[in-house]
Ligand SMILES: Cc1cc2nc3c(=O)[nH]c(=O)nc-3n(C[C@H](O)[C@H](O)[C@H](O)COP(=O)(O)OP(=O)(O)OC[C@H]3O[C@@H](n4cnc5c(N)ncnc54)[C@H](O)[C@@H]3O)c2cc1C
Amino acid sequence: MAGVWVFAENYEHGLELLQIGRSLADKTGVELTAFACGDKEVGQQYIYYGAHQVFILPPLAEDQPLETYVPAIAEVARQEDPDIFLFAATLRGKEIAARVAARLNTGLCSECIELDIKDNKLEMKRVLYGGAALQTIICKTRPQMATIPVHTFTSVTDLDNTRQGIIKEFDPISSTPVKVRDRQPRAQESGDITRSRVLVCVGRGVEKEEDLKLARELAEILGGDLACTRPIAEELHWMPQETYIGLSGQTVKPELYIGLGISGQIQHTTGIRDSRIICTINKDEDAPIFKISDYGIVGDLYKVVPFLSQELARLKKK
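Coordinates for the sequence above, one chain, the form predicted on its own:
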């Protein structure tokens, strides 16, 4: 029994997994193990944040993809037999998790949003049918594996730099037939909305592309960023794809979310459910989004938003 293991390709996501991993390990009375990709200092930080043991994966060569780690991760898991193995559900994290699960001949529950221990088994919950249903899964094979969407859980915060743990370093990873010939980063036209404290989000209620300036001005006054629903980005192409929120887009957790002209279909609201405050402006008083809003204004956004921006700007000058 090797306890609860977590793998994330970067430090921030690792701290999120340590939070839920620590909770599960405490409930089952086992130890918590984390992986750090090529950085012993990160490994030491993971111990300060609650890991009992950290595996340091060796740095990869420029032409080696992250998936090069799969055989090594699978082999150490086969030898030490963890109870639970959690992966951050980034694009590469999900691929690594699937490959490791296949090598270990075990199940993998993807995109889990809730985890708990019931009758000594890991109970995993994930959203189905565009958010219309919640599926509960229990894996009968070992290890019980799941991928966790980033920002599902808060990062662990109880730092203790006196905490002791075990750090184990892997031997250099042997070469694989897969080589990275070139990297061409995708041009990102906007900031990372998953990190924004304030978001102003536009929907189909905005009639013309040039009208986005109303929402953009409001976002600037509030010191926030502009986001949108899927149709605005994928159908109308008014905004970059990385700015749309929803089940197939970004999941956000701002301090303040303001929705403009958004009806509130489940595909969108799934991505904003963890917002601290949700404010809605919509002329349709029966719009579903009002049901999840902390504050709502029934009115024409073309009248409400300019007035709101004017008043906020006036208050800032005081």
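Numbering follows the first chain given and starts at 1. Under this definition, the rigid core comprises the largest set of C-alpha atoms superposing within 1.5 Å between the forms. Because the structure is a prediction, the values reported are computed rather than measured. First, how it differs from the form predicted in complex with the ligand.
Comparing the forms between the two forms on their rigid core, the Cα displacement of Q19 stays under 2 Å.
After superposing the rigid core, the C-alpha of E41 moves by less than 2 Å between the two forms.
Once both forms are overlaid on the rigid core, the distance between the two CA positions of I166 between the two forms is under 2 angstroms.
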Given for the second form:
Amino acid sequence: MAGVWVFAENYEHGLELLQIGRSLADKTGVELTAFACGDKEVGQQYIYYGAHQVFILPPLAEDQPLETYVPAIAEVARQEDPDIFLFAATLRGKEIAARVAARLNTGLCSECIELDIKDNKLEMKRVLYGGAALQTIICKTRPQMATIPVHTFTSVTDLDNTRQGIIKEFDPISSTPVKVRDRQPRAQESGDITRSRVLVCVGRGVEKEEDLKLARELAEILGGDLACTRPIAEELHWMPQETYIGLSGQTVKPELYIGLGISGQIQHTTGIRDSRIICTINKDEDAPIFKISDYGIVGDLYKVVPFLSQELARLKKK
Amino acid sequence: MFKISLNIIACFKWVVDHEDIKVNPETNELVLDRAGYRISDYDRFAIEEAVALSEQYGGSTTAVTVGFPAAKKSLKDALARGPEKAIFINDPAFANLEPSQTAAILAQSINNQEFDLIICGEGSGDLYAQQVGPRLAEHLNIPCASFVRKITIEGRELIAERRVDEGIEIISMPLPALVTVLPEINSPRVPGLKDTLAASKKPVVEITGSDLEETVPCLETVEIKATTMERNCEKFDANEDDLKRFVEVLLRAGVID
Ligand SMILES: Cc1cc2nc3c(=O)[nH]c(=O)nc-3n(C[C@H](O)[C@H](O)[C@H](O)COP(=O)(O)OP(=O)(O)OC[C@H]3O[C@@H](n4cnc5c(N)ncnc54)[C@H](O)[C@@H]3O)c2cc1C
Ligand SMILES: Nc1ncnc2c1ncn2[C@@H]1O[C@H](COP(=O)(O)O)[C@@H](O)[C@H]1O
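One more: the block was the form predicted on its own; return the form predicted in complex with the ligand.
Every component of the complex follows; first up is the chain already shown.
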């Protein structure tokens, strides 16, 4: 069965891909196939949510990384020749997709943020140059492949648990040379900034880790959450990895974004494009961030932020 | 410490400096002809990691790039960062390659080199496709770990700490292998005058397109347009009156209560 195939490493992302996959399958009049990783129950749910067929990949041993599935996925795709093959762009999903694409000798659109069928071809959009440009591409080889960032599309909602589908199970998968020795879950469970209504975002203009409390205070008064630029998380390790915004981090859509001490490099601002109102505080009046701000304050954040917090707290009391 | 002697290849790309990208306001097309180029930011971490590992365990580092003739300028910069030699895979046709082609070209060029480890950046500064590393590993049929933030070598095994969505996974794999590295893995050294002078004396091997099998793109670009972001752009000063006015604006916009 050719058609549209989707692979996600977990159930939640799987439902998002089913939604996109189903619209593409409907438009082109083909069937929809989903992979489920090691869990028949998940496969059954995928059928209730609209998959015509599911491939149940066998459970992995403790020391087998998810990428162990690569040869099996590539082999079944080679045999059955899908038209379109979408992957959830989780970190592992991106590696798996690239390796499957290499094995199938086909093109892959990384982090596709928009897609549609034009003249029976999948037309895909992605950002280039750190977010400065939008590229539209088609894939001339089969399957047409893309990775889709999580939360780009909504999940399917119309469950029909009378639906029937084909379930295919795979043989156990032999090990690859890569072995998992240990797994460490995230240290702190940080909130999900992609769902925040108000975000106070800190950049390198904040000098010391303890000064984050200025930003945290402002966020609390506004009923919002704290986010940051990449260097704050990745170089300074002041905040968890999941709280940085941008091209290689999260894409956010708050009602209000307030950036403190952020220069406005495109790799960061591409992640705040869909915010309703963008406010920034920067002491350099030529900082590029002002060009993409609705309201920009030229000033020292160490003076401005405490004043704003105080003023907002005063108004709140009234 | 017991010396293992590693031959490490660091892959880097010479990319347009995004700060130099201009936009034609009428057509919304990008104007790149006056833009400068630089070693892709993320690949500095790849080069640094290769050099640091070869210093720690013994061995040598080769910096490799696929590019068009103007990318020759990148070699001195790359070599000043510590590698012993460079391979320049050069052809005028290599200006706008897509990841499947770059990986195939790298694979052909690297195939007859002796290597223990290949290090790539997590993604290139211009395309940021995050594909070339894993694709290259598949072409060479070697194990691969992506988004790595720490590497140690134990005999002929590489131990990597890699990021996955739920946290960290610590994996081991036999050499030869490929890793793609995150910026948090190290702090690249800044080359000094001495390093730059030494760089001009280091060997560069050049490979041209005619030495390789031709690659065909899988993807076709239909259009590239600048992204625009229309915003109010109203500025406030940091004095008390302006800041109070700022708060009022937010109140009126209904984003705070
Ligand atoms: C391929 C690629 C992907 C990337 N992905 C991301 C990403 O996903 N997210 C991300 O954030 N970055 C990303 N980056 C990095 C990005 O290019 C920038 O380096 C980064 O966003 C800059 O962070 P910053 O604004 O905090 O720091 P800086 O650029 O150092 O800016 C600090 C600003 O603070 C101001 N300032 C200093 N002191 C004060 C003060 N007292 N009061 C007020 N203002 C002050 C300064 O004027 C300056 O403008 C990526 C880069 C590349 C190459
Ligand atoms: N033209 C190139 N020459 C050498 N290495 C490259 C080239 N393009 C990409 N790479 C390597 O592959 C990584 C990922 O690139 P990409 O898949 O384009 O995001 C980069 O960080 C480099 O290490």
